[in-house]
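Next up: just one chain, as structure tokens, the form predicted alone.
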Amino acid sequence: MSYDCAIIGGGPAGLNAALVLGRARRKVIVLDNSQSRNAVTHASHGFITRDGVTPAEFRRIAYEEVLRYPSVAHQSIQVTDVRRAGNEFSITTEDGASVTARKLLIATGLREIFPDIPGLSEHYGRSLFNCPYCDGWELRDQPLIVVSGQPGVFHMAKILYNWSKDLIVATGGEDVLTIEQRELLASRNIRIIETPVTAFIGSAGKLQHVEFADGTQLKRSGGFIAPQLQPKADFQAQLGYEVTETGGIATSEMGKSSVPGIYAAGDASYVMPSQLIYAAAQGSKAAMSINMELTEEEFAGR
């Protein structure tokens, strides 16, 4: 089968280029393995009309929406394989079959690698959460902790104190945190341990307690983790295209990555913050952008 665009990746900026570019009267298909990062939280917020919504009931409506569009297609399945095939792109999925395309969208998203710590995964989308702007007004006024070894934890900190003034910053023994800011925390009773966490101590993922290397433990109701992200999908070996620092796909401010045909939007190009609305708005972008190359090209006569 050949489209106009395949698109790697059902979120929310997958899905949006695609509304975008089906409504343009492109022929699209979705490919998304139904894994998106956010399965785990309960509720996603911040998203006007959709706020609280699950992120299960998000990408049903999504694709409702998305395939009423006659000339959209979507597979729920894993891409193993994508090549450039003269002026087009192969896709290559995990039951052996191909698609090719005259354009490629990658909106496959990152991955969270967390601490190896007991009691997170259980915690981890019911009271522990890592987007203080997604989750922060459902912790509002509660005891919380920020568990962090990265420079960033200083601005978590300070962002989390609009929500709760009980405070606690665990740093793990990083030294992460300048003299000034030290201070700073400490001006508003904000506590810094460095002995490591290890432990977070619950009950159906209500977290109650923080036990920490010592053996001391802590009350919190909950609290925000900082992950280490990657791209979950890495395609850059066979397609050539240019990566940030952080391992994003480098683009321009509408989607287009350094290799003639191949865009990226969402959390693929790893640009902050890292919410729902932002990855659509990008997808929709990505999506005008590819096609408007796809209109010159096709006056141009190729």
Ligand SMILES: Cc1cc2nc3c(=O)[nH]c(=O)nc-3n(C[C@H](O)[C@H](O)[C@H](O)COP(=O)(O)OP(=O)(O)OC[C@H]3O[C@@H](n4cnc5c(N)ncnc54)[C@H](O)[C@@H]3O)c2cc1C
Second form
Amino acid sequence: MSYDCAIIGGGPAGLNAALVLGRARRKVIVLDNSQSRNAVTHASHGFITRDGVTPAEFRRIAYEEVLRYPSVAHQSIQVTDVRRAGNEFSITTEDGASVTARKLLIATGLREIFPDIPGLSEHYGRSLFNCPYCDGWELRDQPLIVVSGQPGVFHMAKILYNWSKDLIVATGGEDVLTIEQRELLASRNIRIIETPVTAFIGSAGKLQHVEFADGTQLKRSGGFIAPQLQPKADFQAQLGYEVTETGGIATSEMGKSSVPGIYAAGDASYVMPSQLIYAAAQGSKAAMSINMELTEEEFAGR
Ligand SMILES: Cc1cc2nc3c(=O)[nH]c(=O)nc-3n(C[C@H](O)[C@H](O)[C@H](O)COP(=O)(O)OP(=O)(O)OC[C@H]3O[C@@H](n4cnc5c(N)ncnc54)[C@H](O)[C@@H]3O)c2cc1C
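Since we've got the form predicted alone here, give me the form predicted in complex with the named molecule too.
And the full complex, kicking off with our chain again.
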């Protein structure tokens, strides 16, 4: 099958692009293996009209809307290979089948990598999160911990102070806070602990204690932890697009990559902040850019 555009990834970025392209009467296929980044959470926040829905419900509504447009197709499948084939792209899926498309939108999101701390996965998405704007409200005024050995830890603690004044910062002993930053945190009674966290202890996803390498346990009912982020799918070797310092696909404001015909949107282009509404907006912008490029080519007789 041949399409105007193949969209790899059906999160908010890919699906909003499909919506715009479907409404523009473009023949589009969304290839998605349904492993969105926020699947571990019980609720998505901060997207107007959808505040508090489960990630699964968000997707259900999105697919329902997108698939109303007859030129949009969807396959629940993993893309395993993408190549340029003349003026088009050839996209191969895990079942060995392939489709071709004139344009390609990569909206495959990010993978999170965490240190191997017992109890982390049981609490992540329930009482441990990564983004205060997404889940800070639910943890407001509770005793919280920020676990991060990354330079952004000071920023995270400062921001989180809006939601709770009872904060502990655990750096794992990494040298990520300046003397001035330590003093500023101390001036707000925010304790800094250098001893590494060794366990998150709680029940049914609700954090109760954090344990440290020296055996100490502190009562905390929630927290924020900074993951390492990595592209979920990497087609750079085959397609040769430029990536940014952080590993995302480098794009213009309208989602164009450095390779003609290839676009990226959402977490795949690693534009922060990583939020559903930003990803959807980037998908929309990329879709308009793709439609414009297709239109220009058609008017030029190519
Ligand atoms: C715990 C947690 C809570 C969050 N809470 C919120 C919140 O409350 N509000 C908010 O705005 N944001 C929240 N986020 C951030 C939000 O999840 C992301 O910003 C958003 O999902 C990015 O959308 P995306 O479309 O770029 O990527 P994703 O939603 O990750 O979608 C990418 C899709 O591409 C698919 N894919 C990847 N590789 C392939 C491949 N090779 N073949 C086929 N398909 C592929 C994936 O399976 C996935 O379905 C949260 C994130 C986490 C981790």
